[in-house]
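First, one chain by itself in structure tokens, the form predicted alone.
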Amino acid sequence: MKVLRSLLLACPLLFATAVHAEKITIAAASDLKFAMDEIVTKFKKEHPGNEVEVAYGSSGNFNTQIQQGAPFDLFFSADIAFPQNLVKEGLAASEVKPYAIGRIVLWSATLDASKMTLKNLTDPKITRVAIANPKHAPYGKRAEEALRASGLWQKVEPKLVFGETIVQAAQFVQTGNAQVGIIALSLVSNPELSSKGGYWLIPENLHEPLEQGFVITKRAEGNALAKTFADYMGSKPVRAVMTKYGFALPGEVKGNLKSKKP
């Protein structure tokens, strides 16, 4: 009897929390994968009860998809760009927020990439060398940017592997399908890279700034919880997550960053 009632007083809360349960689904950048990974787990722990899905890809590819519909109701773009455009067109339920500044590293899964530079790529010995695709992924667009500021650009360019996103690129060097890859800081940031080969921070004179924004969706104008994860992001577990992922901060100066051995 005593389990019987303990069951009646639990079943009103249960109802509830299933009533008031709401989902999102996220567009993010994949040089997001490992930081938002870890930031959707402490969401989900304040916010029990709650669904959030994210889908990874790049950012170039995202925006072209919610144009067409694509039913996500954040998007987190590696260029600030994509999502300004968004607004523009009135396919935006929010202003834009600039939630990071990214970084482009030199890494290699065999080479101790910490004691190279660009002009490294151009030895006879290192024949493949991944990057994303400069068509709609920034990280690769900024690769190409820096190869190109450096003289280096066709001397490279026939070594280059393209990967569909910056987390591809570094797949192909961690596979071995090539040497050197010009990636995302904030995947070399993980153990499970940057335990391996090293990696050389490139100089930020060499390309645009890889500043990046989001935006919340026309599609989850009236999505609540939409709009608690926005304000989630300014927290500081997520800023705590972001620098830890080598991001530097809307308003702040990242002054001490450095090339790493593995």
Second form
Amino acid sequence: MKVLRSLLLACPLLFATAVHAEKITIAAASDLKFAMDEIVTKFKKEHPGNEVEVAYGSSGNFNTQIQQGAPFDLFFSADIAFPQNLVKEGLAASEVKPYAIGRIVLWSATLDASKMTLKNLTDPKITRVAIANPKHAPYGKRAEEALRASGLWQKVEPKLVFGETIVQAAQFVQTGNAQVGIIALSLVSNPELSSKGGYWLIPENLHEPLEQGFVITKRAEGNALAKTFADYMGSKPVRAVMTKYGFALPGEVKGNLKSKKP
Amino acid sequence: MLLADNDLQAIGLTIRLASIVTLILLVLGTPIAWWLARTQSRWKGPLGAVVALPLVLPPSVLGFYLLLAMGPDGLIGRITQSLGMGLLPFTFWGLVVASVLYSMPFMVQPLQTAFEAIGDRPLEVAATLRASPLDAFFTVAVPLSLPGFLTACILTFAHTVGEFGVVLMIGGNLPGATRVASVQIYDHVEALEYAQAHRLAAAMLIFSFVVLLGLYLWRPKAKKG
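Show the same protein again, this time as the form predicted together with the partner chain rather than the form predicted alone.
Full assembly next; the chain just shown is listed first.
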């Protein structure tokens, strides 16, 4: 009898937590993989009892899916143009907030890329250079701009292979099928990649800034957790994580990004 | 023109890939199917299972292992490098190798069924007429299983045309070399070029339907005849 009564008493409590626990699903560009995983872990610790799920993929793909009503509450794009479009189409519940500036690096799993520059890509020993597909991947677009700005596009173009995302371009290099790749700085901080070779930071004056932005989607209008997470992105610990993974932060002097030896 | 030049190039490449793969599998798959159909060996089960693997494996599994195997440290990669062929990923022949593995069951299984349907009797008769096994195969088995050959070739061709996952993972999306029609459609969709994606996708849809319709209309007749 006692047990039953305490169970009955506990019922409203259970309900209370169930009401407060909320859930958000985030669509994030694949270059965010490592940084976002860490941010979400931190966020969950500070807001226990809530559910935060993240799907990683190509920004263009997410953009299309959200237009078609995919159940994402926040969209972290690798290109600020996609969320801006969503706002224009009335599919967003917030302004676009810039959260990072992406940088590109020359990376190799077999050579010491920290001693290379883009010019080395013309070396006949290098037969394959992996970049993300410039047609729709923002990092690929910046890679193409950097090659064109250096006057190397014509020589390097025949060696290029295209990954569908920046992560696939990195895979081509990691498996040794391409000797060199131009990939996101945020990816080479992953031990899986950084243990294999150094990288060379491509000067940012060679390409347009890769401004990345996020929005809360229409579906999450009134979702308090989505709002909390969006605010959390501007916090100090998050900024520290973003910097750690090689992102420059909007409105901050770009500081200590350097090329790295293996 | 309904389709752009790069779409036509992708279609041409796809047809070339599917034709070559079908020819290779015809040569490679026929003895395998023959052996599977006639053997009593205890290896029949394991080999049959290996051949059927691509039916159940996700293309990402095959693509991932092929990327490793055909890389500089992989077994296939070492062989192709020592033969002076370089590495296979990002090349047309890399796609051919991948597609041969991927489409294998579509050639072997219909052939095996056709060979099994012949039974022992016609071959025994051929043997009593002093036909060598090879002779019996070409003069008795092949004519009797022609519908099986046709089905196998059409399915292999169509399945190779429809391939997407593997070519996306090892192809590198190179126009004229590895950008087949399915990848080209994906490319259009990702670049938000829906009109182009629509046209090419519709072409694929019609092609696939016509092929399958042809097979289904023709199969019952073949059985009656």
